[in-house]
Structures are given as structure tokens and as C-alpha cells.
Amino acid sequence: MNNNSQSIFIKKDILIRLVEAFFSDDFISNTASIPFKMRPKNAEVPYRCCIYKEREIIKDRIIADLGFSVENLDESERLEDFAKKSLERDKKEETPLTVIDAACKGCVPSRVYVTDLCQGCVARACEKSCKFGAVTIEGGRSYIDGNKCKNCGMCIKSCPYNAIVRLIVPCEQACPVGAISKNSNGIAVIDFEKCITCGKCVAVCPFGAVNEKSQIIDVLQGIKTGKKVVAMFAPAIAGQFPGNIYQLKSAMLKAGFYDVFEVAQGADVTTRNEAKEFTERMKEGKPFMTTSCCAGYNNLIKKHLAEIKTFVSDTKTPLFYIAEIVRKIYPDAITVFISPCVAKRVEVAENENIDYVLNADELGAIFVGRKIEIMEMPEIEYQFNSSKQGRNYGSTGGVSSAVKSLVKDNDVNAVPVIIDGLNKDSVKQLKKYAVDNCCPEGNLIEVMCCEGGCIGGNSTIANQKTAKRIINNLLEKSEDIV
């Protein structure tokens, strides 16, 4: 994720202001005033045509942060109305993403395009390179017939002047399953029948037009009303904040959470079960097995890659196991998963042991809004210890190496194969493994939806290098799984 883009800073600013408004004397009116405080009268307009459009986009972002869709809004509804409804609702909206129409640039269609750099040269390399007859010479320069072009890019490679370029739409280009298209107005639309909620569109949109529908108000409402709100944070979250995980727990308790658990504890259960399952499958003569902990990958299987289902581990995710543990300890608590990705919102919606999801940005906004400095907090131990391997689940290679470490049968050799990020090519690769009933590179396929693993998730706030360094420091002080 591009954690340094200006659109991310704007999102963070809005979240922080929303938290401050929630704990103020008048949440509803203070929420409604946020667009005007961020873009006061006579202020410089940094991004859009006028101050009124900027305020409108900020308003829509706040509506998404209040947990509502912004498509097809009733313009008569005020921000105050949405703030009030966020306090009164008793269930979450089904789809986790929403597109802000006013923020979407309406990018030009994705295509291969001949620029003015074309010299109409004698070589005609572009024309000769095209196998589909899409490139011709008209008026002394190259012309590409969009009806024939297959976007193979051979003409781009062949041009000696670099005169042919590929125009892309970032969200469409990033989507591995073609779930994003344009409506009649040129605005991005998400087809949730296809969408695997990988969140790549959220991360790449340079205008911040695709937003998660936040559940932060639901969580804060539980805290403010004195209910037991118990948090479970993913292994990747350990690398998102300064300090260590023991100070992080202390900060979360100060923010109002009743107790805090590491999902890495659930990862240890996953590791043990998956190692046993892998051993059994290999002894049965199965060609390979894939991991099952990535929610984006699981959504891909359900909607687009049924062919590989038989090769996927039946073991549950770390979140599933830790949620079971937490629910037994606190049967009446409100449970909250602190997540690095959008896809986990779909998994949570299907699990009665988990109530809400917050991402790293939202947790960070709570800390800032409540003026909590993690580095100043004391260290507080956890009820249960997690292993080094469980705490490394958020990094690419962490899952397969954990499973391999517990494969003890002398007749079984685990050879990991890493799918580091889902894209159109890796989806084709996985499908080929399934259709061929063979993976020549190995027999234990770890699939991570995000490049770098969960620490590269769209809902993270630290860059991968920083996150990895923090997690490595934690691993050095952690015990091996047994």
C-alpha cells in the first residue's frame, strides 16, 4: 500500500476528527462541522475545482467512515442524519467497500495508445509485431484499431521511439478478477458478485475514491457505553505501530478495550492442524496442498477458482481459532478484530464469534484522537504466549515455514512454493496447478493475496520495511512453536 500518498493523509485526518467528535459533548453537530473545519471559507483549494466540491467529497468520506454506502445518496440527507443513524443501527451493511462518485476522476479507458512521438518510420516495427492486425499506418503514423487490439504490448516493445504507451486505469489494472468497470458516467463501479475484497483498488486509487465502510463508530459506541469490548489483532498489526506489542496492549486498554489477544495464538493452532493435515495428504499421494489462512484467496476460490478447492487445506484461519478461544473466555463480550485487509471483513461477517473489524488506520485514529502515545505506555503481558512462527504469519513465507517446521514425518518432505500476491498472472498459475493436478516447483503452496504478505495489506499504515523490522525484533524474543 502507498502509505505516504496525500489521499491517505486526508483519510487519516478525517478519521481522527471523527474520533474526537465522538468523544466530544455533541457528536452529531461536531461531525457535521468537519468538512467546514477542514475547508474553511476563503481557504486555498488544494485538489479540486472549488471549495464546495472538496467539502462534498469530505462529507462522502465521513459517511463511509460512519459505515454507510455513498453510492446513490439521497442529497436531502444531511451529515447530521448519518451521524445519528450510525448510533442507532443494530447491524452492519453487507458489502465492505463503497465508491465516492465525486472523488472518482473517471479515468480514460484502459488501452494501448499511439502518442505524438510517433515518427511514421520506414521500419514499421509496430505493424509487423502485431499478430492480430490491429496496427496500421494511416496519415504517416501508426494507428491502433481498438476492436482488434488484444493489449499484448508487442507494439510497445517494438517501437524504437517509445511512442506507443499503455494507458491504464489504476483500480481496473490492480483488480485480479476484473470486478471493476465504469458506468455510463465513467465512474468506477464494483461488481460484488466478482469482487474478492482484496482491497487492491483501495490501495492504488490516487484519488482515494474507493473506501472501506468503517465500523469504528460501532466499536466506540460499545466502549463508551461500558460494554466489554475485546480486541484481537492480526500478526501484521504488530509491525504497524511504534513500541512493542506489550505497549500496544497497554495503549488499547487505555483506549477502552476490556482485553486484548494476539491472533498469532490462533496462528499456532492453524500451524499444528495444517502440518498434520499436510502430512496426511502427502502420505495419501496428493500432489500438493495450499494454505487456507488468506481471506482474499478464500474469496477467490469461492467465486473464481473452484478448480483448486480440492487442493486447499481444510484447516481454519488463525482468526477463527482465536475467536473461539475469546468467546469461551468472554461469552458476552463485543469482539473486534484489528485487521490489515478488507477481505477479513467478509470472513468476519460469516463468523458469529466476531462482531466488528477495525483496520490499522482506524486503531491509529483512536490513539491520536484519545491522545494516547504508545511509546509512553507500560508493558502488559498477554494471557497466552504466541510462538515465533505464529507471530511471523503476516510476512510472505511465514505460514509455509511454520507448517514445514512441524512436519516431522520422515516420509514426508515439505517443499514450499510462494504465491506472493494475487494478480491476473498468479491466478492463472494457480488454475494451471489445479487443472494439471501438479505443481512442479513443490508441494506446499502458500498463497498471500498481498505482496509481502499481510504486512503489505491495503489497510496497513507502516511501510513493509519498517513493519518487517519491528516484527523481526519481536521474533528474536519469541519462542519456537512446539
Given for the second form:
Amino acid sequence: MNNNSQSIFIKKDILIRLVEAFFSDDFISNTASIPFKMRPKNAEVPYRCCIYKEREIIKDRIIADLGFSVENLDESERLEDFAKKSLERDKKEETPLTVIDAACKGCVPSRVYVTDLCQGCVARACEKSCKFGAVTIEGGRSYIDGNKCKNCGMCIKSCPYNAIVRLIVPCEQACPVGAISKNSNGIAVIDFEKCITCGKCVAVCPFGAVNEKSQIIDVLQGIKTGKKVVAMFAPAIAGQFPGNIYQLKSAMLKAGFYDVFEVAQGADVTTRNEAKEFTERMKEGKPFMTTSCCAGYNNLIKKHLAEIKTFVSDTKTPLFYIAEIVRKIYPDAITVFISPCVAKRVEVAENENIDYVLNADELGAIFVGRKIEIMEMPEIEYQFNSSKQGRNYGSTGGVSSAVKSLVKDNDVNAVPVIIDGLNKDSVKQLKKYAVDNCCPEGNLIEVMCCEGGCIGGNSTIANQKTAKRIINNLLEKSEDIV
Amino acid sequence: MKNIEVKICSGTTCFVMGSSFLSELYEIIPQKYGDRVTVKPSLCLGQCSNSDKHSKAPYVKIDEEYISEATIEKVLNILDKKVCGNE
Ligand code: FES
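Return one more block: the form predicted in complex with its partner chain, after the form predicted on its own shown previously.
Complete assembly follows, chain above in first position.
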């Protein structure tokens, strides 16, 4: 996953300006002026055809950051109107993603394509390689009949000049379940019946056309109006900021949160329950069990992989348990989950103990906009201590090794199998395990939607290596789970 | 020859705007330049705080010079020139 592209940089730039506007003396007009500040008169036009289109796209991004869909906008509505509406709403939007059609390039449809490099050679390897009779030679060069082509790519491999290429649409390619595709105008559209909200299209679109609908204004509004806003952050978030989690806590308190919890604490509950459940299931003679904490995977099961349901652990997610605990301590608080993950927005929408989600970028923008230097903050302890294993949930292999560490029954041996990232192939693989009622490689399948685990999530800030290093520092100082 | 000092900003703004992607420099620089160049992380270099300046982060300081929108390539280019005395 690439979380360092220029389009992501621009998204963060906009978020920071939005936070600054929010805390300025005139949120509404300062929000409306962001596109003009970012692309002032006579400024160079770095990406699009003209300054007006650039401003238009910035405006659309701000609308998404204010929490609204950009599809089917009434063009007469001004940014001021959206800013005003964002302060008045008390209900969240339903679908978490929105496509900015002005930003969507309308990439050429994906297909296999013969470039000008074709020499019309005597070998005709392409024609011979095609099992479907789709390649012919016309006018001295090779030609692919789109109606016959099955996209197998044999001709690409066969060409001695590398003259045949596969044109791809990055969002379509990245989507593990075929939920995003171009409409008749060539613009990407998400089919929310199929979408598992994994966020891969958000991260992969080179034009930054797919956006999360942010809840940052709702959270900031809670803080500004003096409500108790309590945050809980996912284990992967610990690696997204400089300093350590104790400084992170005081930075968040300074930003106006009332209290801060580690979701790692909930992960410890998940580990204990899941280890128990695993032991029971194995004793009953079940062939394997899969973990259940990844939100992208859970959406996949619901929409595309019902076959595997009986093999999935019934244990709840770390977020579920911590939210329950937090709600008990602060019954009247606004609760916010800080997440590296797009899919968790769906889980949160179904959990009444959590009110809002902020991703790493959004929390980062709050720190920058409020000028909070994390590394210069004092360290503040947490109410509860989380274990080393719970704090490692955000890295691939972390969940299964945590569960394994608590499987202590002599008759049961946990052999982890790691699905490191959902894609079209790994989805097939999982389906096969379920249908065969057998997983030859082991019995405890950990599924991570994002490669590398949650630290490779689609709403992260740090590169994975850095995130790992920061988290490892924390693990060294943490106690084993009991 | 005088030792060249590189400071990679790990202040909040620079980190949020992507300074962790410069972390490879901690390996590349000693490998490439030995002890002629030292590299270390730094608290906020103070470049980010004026309005709009966050959009030029991340910052790197090479001796007395501030590099905005720093990338690995940019930093290495400047170091090459400095080490070769072309600057
Ligand atoms: S955070 Fe880097 S200059 Fe301030």
C-alpha cells in the first residue's frame, strides 16, 4: 500500500487547513477560501487542465472531509453551505466512501493492448500464443479482437519486443471483490452491495479520486462545545506518530479529548476468548478456525464468503470489547475510534458504543492544526496496562501468535496460517478451505485484509518499517499476556 | 574536511506529512559517506509553523540549510555536491 503519494499529501494538506479553519474565528468563510488559498490567482497549475478544475476538485475533497457524498452534487450549492450543514448534522452518513468524479481521470478500460512497438515480425509469436484466436495480423502488425480476448496475457509474454501491454484501471485491479468499475462515462462507481470497504481503491487511485467521508468535524464540534470526547486508538496507531504512546496520550488530551484508551486492552480480551474458543473447536474435531477481528474480512464474509462463516471465530473484535469498557466508565461520552482502517467505519456504524471514527491522517491533521508537538509532550500513563501481544495486533502474524500463546491444552496444537492481505487470489484460497472443509497448511487461520496487517492499512501515515520500529520499542517494554 | 550534519525532522508536522519515508537515509548516509556525514532525527526544526508552511513539509536541515519537501533523492543530491566540494 502506498501511503506517501502526492494525492495523499494533498488530502492531508486540505485536512490541516480545515482544522485550522474550524478553530479560526470564522469557520465557514475560512473553509470556503481554502481552494483559493491553495491555488491562488496566477499560481501554477500543477496537475489538471486549469486552475478552475483544480479548485473544483479541492472543493470536492473538502466536501468529503466535511462528511458528505460528492456524487450527485447540486452544483449550485456552495462550500459555505456544506460547512454550515456539517455543524448542524447529528447523524452520520451511511456509506463511508465517495468518488470525486471530477478527479477521476476515467482511465482507459483495462485490456490487453498492442503498442506502436509492434514490429509486425515474422515470428508471430503472439498469434500462436493465443488460445482463443483473438490475435491476428492486420496491415503488418498485430491486432487483438476485444470480443475474443480473455485477458490471459499469453501474448504479452510471447512478444519478443515487449510490444504488448496490459492496460489496467488501478482501482478495479486493487479491489478484491470487483466492487468498483467504470460506468458508461468512464468514471469509477462503487457498488456498495459488493463493497467490503477495504479502502484499497482509496490508497491506489493515482488521482486520489476515492475519498473517505470524514467525521472530523463532528468530533471537533464535540470537543469545541465542551462535550466529553473519549478516544480509543487501534494498536497500529501507536506506530503512526513520533514519540511513544504515553506522549501520544498527552498530545490527545491537549487536543481536547477527555480520556484516551488503547484498543490493545480490548485485544487482550479477544485473545483470551479466542484461545478458549479455538481449543474447544479443535477438541470438537473442527478442521480449522479463522480469526474474526479484521473488519475488511468480516465484510467479505458477509457479502461474498458465506461458506466460511461456520469456521470463523465467534469472538468479538478488540474494538467491541474496549468500547464496552469505555461506555461503562463514561456512559455519557462521545466515543471516537482512531483507526488506520477504512473498513472499521462499517463496524463502528453497527456498534452503538462507538460514535465516530477518525483515521490516522485526520488525527495527524488535528495535531498539526492545533500545533501540538508530540515529542515535546510529557508522558501520561493509561488507566489499564495492555499486553505485549495485544499491542502487536496491528502487524501480520500478531493476532495468531497471541492466540497461540494462550492455547495451553496438551491435546491441542495451534498451527497458524497467515493470509497476509486480501486480494482476488487469497479470497479464492479462503473459499477453497471452506468448501474443502480442510486447510492443509494449519488450523488457525489469521486473515488480514491489508498487507502487513493494520500497519499497512489504507488510512496510515508512517511507512511500515517505521511503524514497526516504533511499535517494537513499545513491545520491548510491555508484559506478556496471562 | 568538516563533518556535514543532516537532521531529519520528526516534529509532528513533518511526520504527518511523510518524514518517516525518509528513514532509509539513516542507513544510506553512513553507508555512502562514512563518517563524513552524520545523520540524526530532530525535534521540530521550526520551519512548519508559519501559515501554509505545513504544505512544504517534511523538512531536513543540512548544516545551516533547510530543505523543504524533502525526499531521499533531494537530500542525497545536495550531499553529493557538498561532499565533492562543489558547493
Ligand atoms: S515539524 Fe518539522 S519543521 Fe516543524
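The term rigid core refers to the most C-alpha atoms you can superpose between the two forms while keeping them within 1.5 Å. These numbers were taken from a predicted model, which means no experiment stands behind them. Residue numbers count along the first chain shown, from 1.
Asks: Once you line up the core, how about Gln173: does its CA shift reach 2 Å between the two forms?
Replies: Comparing the forms between the two forms, which are aligned on their rigid core, Gln173 does not shift its C-alpha by 2 Å or more.
Asks: With both forms fitted on the core, check whether the Cα of Glu350 differs by 2 Å or more between the two forms.
Replies: After core superposition, the displacement of the Glu350 C-alpha between the two forms stays below 2 Å, so no.
Asks: Core-aligned, does Arg141 move its Cα 2 Å or more between the two forms?
Replies: Shift at Arg141: 2 Å or more after core fit.
Asks: Superpose on the rigid core and then read off how far the CA of Cys118 has moved between the two forms, in Å.
Replies: It moves 2.4 Å at the C-alpha.
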